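Given as structure tokens, the chain that follows is alone and in the form predicted alone.
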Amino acid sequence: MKKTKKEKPYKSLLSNFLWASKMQLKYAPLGFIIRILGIPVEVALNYCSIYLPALIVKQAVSGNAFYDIALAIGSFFIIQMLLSQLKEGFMVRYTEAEDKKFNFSILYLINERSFTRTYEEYEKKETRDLRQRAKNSCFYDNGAADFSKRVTYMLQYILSYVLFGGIIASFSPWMLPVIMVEPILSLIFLRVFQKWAHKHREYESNLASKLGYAEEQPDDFAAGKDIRVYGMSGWLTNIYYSLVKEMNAWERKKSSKRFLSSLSSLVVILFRDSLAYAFLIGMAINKQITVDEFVLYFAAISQFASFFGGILNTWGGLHASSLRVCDVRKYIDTDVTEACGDKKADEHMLSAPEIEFDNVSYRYDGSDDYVLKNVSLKFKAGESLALVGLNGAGKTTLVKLLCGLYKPTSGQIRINGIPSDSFALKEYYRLFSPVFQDSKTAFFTIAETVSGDLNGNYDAPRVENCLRRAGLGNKLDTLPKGINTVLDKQVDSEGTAFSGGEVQKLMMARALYKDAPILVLDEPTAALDPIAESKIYEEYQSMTKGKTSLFISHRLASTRFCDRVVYMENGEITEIGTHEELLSAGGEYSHLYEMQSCWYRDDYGKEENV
């Protein structure tokens, strides 16, 4: 296993205990406040759990009548019972509930940080770790509501520490330090232990994320054929047995370090209640403490070692509640928006924008090569380009370049003469209707996919309309609910299931509906049959009207739509010039063209009207 360096952590116990009470109270106040006034009613039970024993003992030697016993005796166990009941009748069950609404809440804020980071930062493989280890923190031990809590366990037993070391001090001070002993080793120890487990919380955090990846094959709906087809189950089911060796290593490994952080506490215990109990043995044969006494301290000596113990273990699960708030903390303290203007999207959003790309290169963090090397590309206002070259030319770097979703490594993107990162982020995006090669659809309806719009203001004629040209009319006449058709057949028995072309069909309807001025489409026909593709490019010019637009194709011929034609190649931009300049250049677009185009020549040798 690889060895980490010693990390500072990103917060102090304080300032951790400060903000997830201050969040707890924003976002379950009940239960904290419910809390605090248990603790005077924890320490009366502690109380009373030692005394009880040591009343019936005193009444039953009192030579009282029976009435007098059973009326001190069952008085006092009525007070037992109906302070037990408040405690978990009603503490218990409410402060469970709240920390359960705290820490979905907690886990709220950790989402919503995901989804307002930047897909630069967010694509990070560290920065999605830091999101497992965050969301892990919501439902480890209570989560960030066991800040809370431990500090109430806190209060009680230094309570309960301070009234039964009294009364151990009553007939005995020097007893007190030798119950304290075993309390300090074990803190001793357990320290050791969390470090120990903090240092290797990433190995543990990327292996937990492994496991749960090949777990959830077997339900993954889209690689269930491929899995079949080519006979992948017992190798899945191979990786998916090795992890899981792996992780019962690793559990029974923290299960060693566990038991060793506590073997040597044994001895220590053992001779501390042996001495304990011997000089409480010697005073009752020497009549120094009466029957009762001897139960009472008894007793107390038994709950004082247990309550020390439980200060200074609270105090080792704060530092590990602590270093799990760390890991919420640090995910949902970025800011995002850092690098961004504040410069408004409205006064582009009326005609087609000109877009400039001066001197762009791009390199992935970590990474000593670069991607795209000094990209100069002018989008002249309302044309149509269409980005071509072979895999790995670097056409989808350059797109999301243009989309916002990185930012250059040097050089600049101006939309209109304004640099995109003078604009805010989502001013920015507002700008572009992209329509990606892949995508995804959720448990939304139809209408909702293609306006983005979940609260029922959308126009739901252009919703229709934008389905249509997209070519989901034939669909959509089958679907008894139409539009208002849920996607996910496991959410609604009434749902349906998009093939992968009618996907890139509702995502393109989804572009027509948003009608930004920058129109971006990558791979919009590679799921679609050649009718459906012929009925897209028909469509384009239509599409393209007033928008500047961004087409990547790998099939050559749909490049004739386009006003010019730009050839990457290693990252670079070779080639640029209109379909048919190209072609005359007889240059590497031109070979790749005349490559393809034999596909789709008829028997004549005549190319097809493609």
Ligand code: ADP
Contents of the next structure:
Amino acid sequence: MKKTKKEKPYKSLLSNFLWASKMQLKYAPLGFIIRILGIPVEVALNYCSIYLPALIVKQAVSGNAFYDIALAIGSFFIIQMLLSQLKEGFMVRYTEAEDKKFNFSILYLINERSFTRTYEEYEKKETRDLRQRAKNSCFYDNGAADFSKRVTYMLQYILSYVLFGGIIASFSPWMLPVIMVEPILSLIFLRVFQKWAHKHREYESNLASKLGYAEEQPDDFAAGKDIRVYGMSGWLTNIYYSLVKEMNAWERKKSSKRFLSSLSSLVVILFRDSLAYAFLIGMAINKQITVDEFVLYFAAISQFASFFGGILNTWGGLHASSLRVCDVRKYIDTDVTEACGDKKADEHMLSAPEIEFDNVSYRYDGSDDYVLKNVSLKFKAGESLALVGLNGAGKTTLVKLLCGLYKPTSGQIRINGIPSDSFALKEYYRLFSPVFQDSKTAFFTIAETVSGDLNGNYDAPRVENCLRRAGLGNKLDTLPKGINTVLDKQVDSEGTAFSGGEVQKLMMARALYKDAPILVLDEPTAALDPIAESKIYEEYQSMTKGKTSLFISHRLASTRFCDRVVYMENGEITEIGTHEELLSAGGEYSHLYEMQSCWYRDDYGKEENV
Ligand code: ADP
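The block above covers the form predicted alone; next, return the form predicted together with adenosine-5'-diphosphate.
In what comes next, the whole complex appears, and the chain from above leads the way.
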């Protein structure tokens, strides 16, 4: 069988160690410092744990006065208690809180990177999978903080190992290699398990994503209606349970592999202990060591092996942790600005720009078919274009390309003659005031949503004016907190929940407030009532004044307000001209217009009944 080439980790263990330390110092410095200080405390506690029993035996057979024995044992006991309290009561508590803070900071970085990624890249399955793996890294074991935790363990083990190794070597140096065989074998068993788990991590994260998705459905209000009315709950529950079953089977399989690995280690430990203790007992019988030395060495042997095992295990764990850090770094390292230019938008912000689609084609990632095919289209400066076509014609894809959310697979989009990819992405977005079909509100106030400003530096009268122009005046008058009302009832009891049409108006107000030189409206009236719709049409001329605009609508009468109409079919422009020109051309546009308008005519159907 052909051996597959081993995948090289994204970053080395050392690089990940430096990165994790830098991040921890940045986001949770207290935890980092406490961890470093905890190393000598842990080593001292380890020593106390083997020395105290030996001390008690030594004092018991010493023949000293009771007071001296009690003082020697008592003071040692107090030191051990103090160290233990320092570790458990202070260090562990603080590092746990700091670890949580650190993990959430890394999660925040991941989320931030999700937003700075191009939309196109964000939609790709491989990006979503990587994001899921990076997110898992923040919660698996001890999350991203796991790495520094293991490094600290490693240092504790190494120091304790040297100390205990010294104790054992002082009475029998050859004992050291005998004890060391066990952890090496145990590590080999563990590595076999870890390699197997790593090989299947994609399957595991895929399964976790599916389960997470199914588990979120009951929380989704939008889906909740359809689920109830269309009786989909049983169907969803079945999917959920079959995924839970699959996850259980997977966990069982993983546990039995892990159990097999620990069972093999246990057998080797039994063998090691029998050998070492037989040797010690032999020495004690031959009076080569005293009783308290016997107790000390006896404890030192089992502890020494556990430290050596700890070093090897932690080394394996560090590799697993390092791979998880790789997933996080791989996700957050991708800098989208690399793929874009550095041009600023300023000079194009003042007046309506000219837009040109030059032979633009587009294919979605993973698909062989082109959704847009050689589209060439010129918007004159200040021109208002209507884009019309059946479902799936490619209109929304064209809008996303225009707004910079996707990059053409081939061809070029130019703004005032400048290729779209010459702009810095953030600058390019400044050129557009889009209203998308499926916008959602978040738990911000109305004013924050409309202005996009969370620092309170918005122009309140202008926010209100835009809301009224978009048809939300009446709604605003009913809200006691006006534009300061939070758009979520779950988070704020005084908040409000907007209907679909009201959200659409709100998004229109947001576009008006942004006042960018290019206005893009993708079916902005689909959810509006006739009064609100006609208000938008009335406003349309003033909204598009001094701007270049694109208007998608299935209400063909609304395209009359535009300078030209573009008709698309199967990703191609098949008709273009004024509304009247297209009607008289008698093509597909006029056919659709006729079909739609007949329902509004009073005489519809009467002729046939005569
Ligand atoms: P329209 O807005 O004209 O209804 P769209 O631009 O939304 O059309 O879709 C055009 C075609 O592209 C459709 O066949 C649709 O299935 C496909 N499509 C849309 N979005 C995606 C996507 N994210 N991934 C793959 N195919 C897509």
